[in-house]
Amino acid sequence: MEVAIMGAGLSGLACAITLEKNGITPAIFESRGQAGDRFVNGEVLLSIFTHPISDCIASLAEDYGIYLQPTAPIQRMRLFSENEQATIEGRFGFSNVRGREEHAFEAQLERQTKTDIHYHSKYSLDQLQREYTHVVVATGDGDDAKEMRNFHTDFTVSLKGATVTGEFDRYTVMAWLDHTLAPYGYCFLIPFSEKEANITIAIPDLPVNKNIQMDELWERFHPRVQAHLNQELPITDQFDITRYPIGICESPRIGNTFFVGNCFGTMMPFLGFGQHPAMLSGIYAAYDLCGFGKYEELTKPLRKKYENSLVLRQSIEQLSNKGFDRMIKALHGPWGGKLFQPRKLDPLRTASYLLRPYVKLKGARP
């Protein structure tokens, strides 16, 4: 067995560790420069959404032998509408940063991989295919599996987003939901560190926001930022994506091509993040090619989690803003955050479940 796995990213690492461990050494090829040579930019890994694992930082590394320190563990959220705000605090789960930084994910599990890493390679998936019995795609996009047929996107969104320096609590992450500053989508600050922190606006392409100009929208957010923060908040970089596809594969292998990451689909709709179930996806991928179980199987509850995160991502895009005020004014307090909290029921699957006829009867997007 001869396996090739195209990309190093989080689901690709992911993958080769576990094939590592289980005595099978991989190649990888990298078209960039290093592991997470991209813009540099904050996520978090929230409890709710990893259930009924409560601490996914902690599983990794039990359950899979792989070893990641986060930048913090979320104590304390901050909400925001257009007139309300909500303070909860809670153990929410976990910030982390991407991207070309030595500390980000992509940087820590290359440190934990032992196989050489091919950077800077041209080759296609064509290629691959043809030199090795196996090949994982992990690319961080789902171009390969689109060219094969194989990949269905429910919506593409658009990101500005820079880092910027100031004095933070890196427990605590912030968010808004206003479409005055986000139509359909959402803003949140997310520190790297007490001295810096990633802003970002994130918007679905509707149709409603066809004239849409990030910049605009920029000039709004940023200075609400700065007033929430009572700071200056100066840039010291930024990034854009335009169109971002989100979606997910019909089928997670085809022959002998296994798709994991965000070319399986595990970027989750409702807040665009994906790291635990990506990583995930590659750590499946690899059991399947060690014997201890089949990769469509395996990925099933990923798709669950994927197709609830989308319904309540379109429950939350029919919102106006009076009801993003009484959203947010009904979390204030212990009430709130006791609905993030760990529980028996799955959140995520019980927020879907209660919301699949509103959407229905209401319709996708504007």
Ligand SMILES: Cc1cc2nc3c(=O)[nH]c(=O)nc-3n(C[C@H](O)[C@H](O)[C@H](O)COP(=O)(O)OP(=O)(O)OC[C@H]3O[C@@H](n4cnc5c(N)ncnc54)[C@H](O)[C@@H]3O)c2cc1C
Contents of the next structure:
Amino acid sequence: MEVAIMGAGLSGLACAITLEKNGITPAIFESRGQAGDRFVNGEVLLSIFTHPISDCIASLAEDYGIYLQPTAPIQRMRLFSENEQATIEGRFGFSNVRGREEHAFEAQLERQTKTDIHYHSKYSLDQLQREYTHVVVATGDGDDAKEMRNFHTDFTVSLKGATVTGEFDRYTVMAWLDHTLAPYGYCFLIPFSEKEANITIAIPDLPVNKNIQMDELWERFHPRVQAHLNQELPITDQFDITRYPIGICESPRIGNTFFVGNCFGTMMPFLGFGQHPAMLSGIYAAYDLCGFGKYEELTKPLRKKYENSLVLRQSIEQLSNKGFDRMIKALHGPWGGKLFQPRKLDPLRTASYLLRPYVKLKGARP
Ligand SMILES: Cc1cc2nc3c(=O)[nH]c(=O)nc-3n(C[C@H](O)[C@H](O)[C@H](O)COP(=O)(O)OP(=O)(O)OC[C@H]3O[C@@H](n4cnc5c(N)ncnc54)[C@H](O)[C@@H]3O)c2cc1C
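How about the form predicted together with this ligand, since we already have the form predicted on its own?
Starting with the chain above, the whole complex follows.
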């Protein structure tokens, strides 16, 4: 068996590490010059979305032998709507760094991979399919799956983000649900040290947003963050992403080609969380290749999570700023934190089950 992995990101490297542990040496092809050779940004792993796993960093280590050091455990969330704010305390998960940084998850995974990575790869999927018995497509987008008529895009998202310097509490993340800052989307601040943080606006490319100028939103958002933190936050780096597709494959595997990570559909529609499912999908593809299970079966819970997450996305789009105010006000208080704690019922599944009829009733998206 000759396995090629196309893409040395989270899913591709998790696949490679799992294959290596089980005696298969894959060939890894990465189009960039190093793993994570892109802008630096902060991301989070929230336990509420990894149900039934409450600590996904511990689970990756104990269940799969993949060792990651996050930036910090998240112990406080500050949530803002137009007129309300809530601070909730608890154990919410972890923050971490991505991109061109020594402690980025990609860099940590790359250090655990024994196989040398072929950087600056120009190989197409066709070429790899001709030269290898099995190909794992882990390129971080659905393009190759789309080419094979196997990827359905539900919507696209545009993002504008920056690294800012200042004084931050590493254990606190902040989020804004406010249509004047991010219409039908959200904004967030994730620190990646005591001195640096990532601030980002993410909005879906809905018809109602077609005339929105990201720069104008930024002119409102950046001063708002500075006001909430009561400090100047100079920008040291910036990134823009337009029309980032969120969708899912019809078949996670076609012949001997496996689609993993975002190529499969692990980027969750609700708030865009995809790191943990991306790594799981890479591990599952490796399990199939090692004869431990069937990729189609193993990925079924990830597909369900995607579907539930899509319902939540569609329902949050129905909320006005008044609705956000009510939600944030309700979260402020002792039970706000409890909502995010590990529990028997999957909160994502329960919420999507409850909201499904409402979304159907409301019909078309804005
Ligand atoms: C701005 C932003 C913020 C996010 N925030 C969060 C968050 O807070 N929490 C969360 O859980 N998720 C978040 N996500 C989503 C998460 O980053 C992704 O779901 C996850 O990285 C997907 O992993 P992957 O392996 O599919 O792709 P990636 O990790 O992106 O890896 C893809 C790799 O393939 C390489 N590649 C591309 N094309 C080719 C080719 N033709 N040949 C070879 N190599 C190729 C790329 O260079 C890259 O190294 C965020 C995404 C973005 C964009």
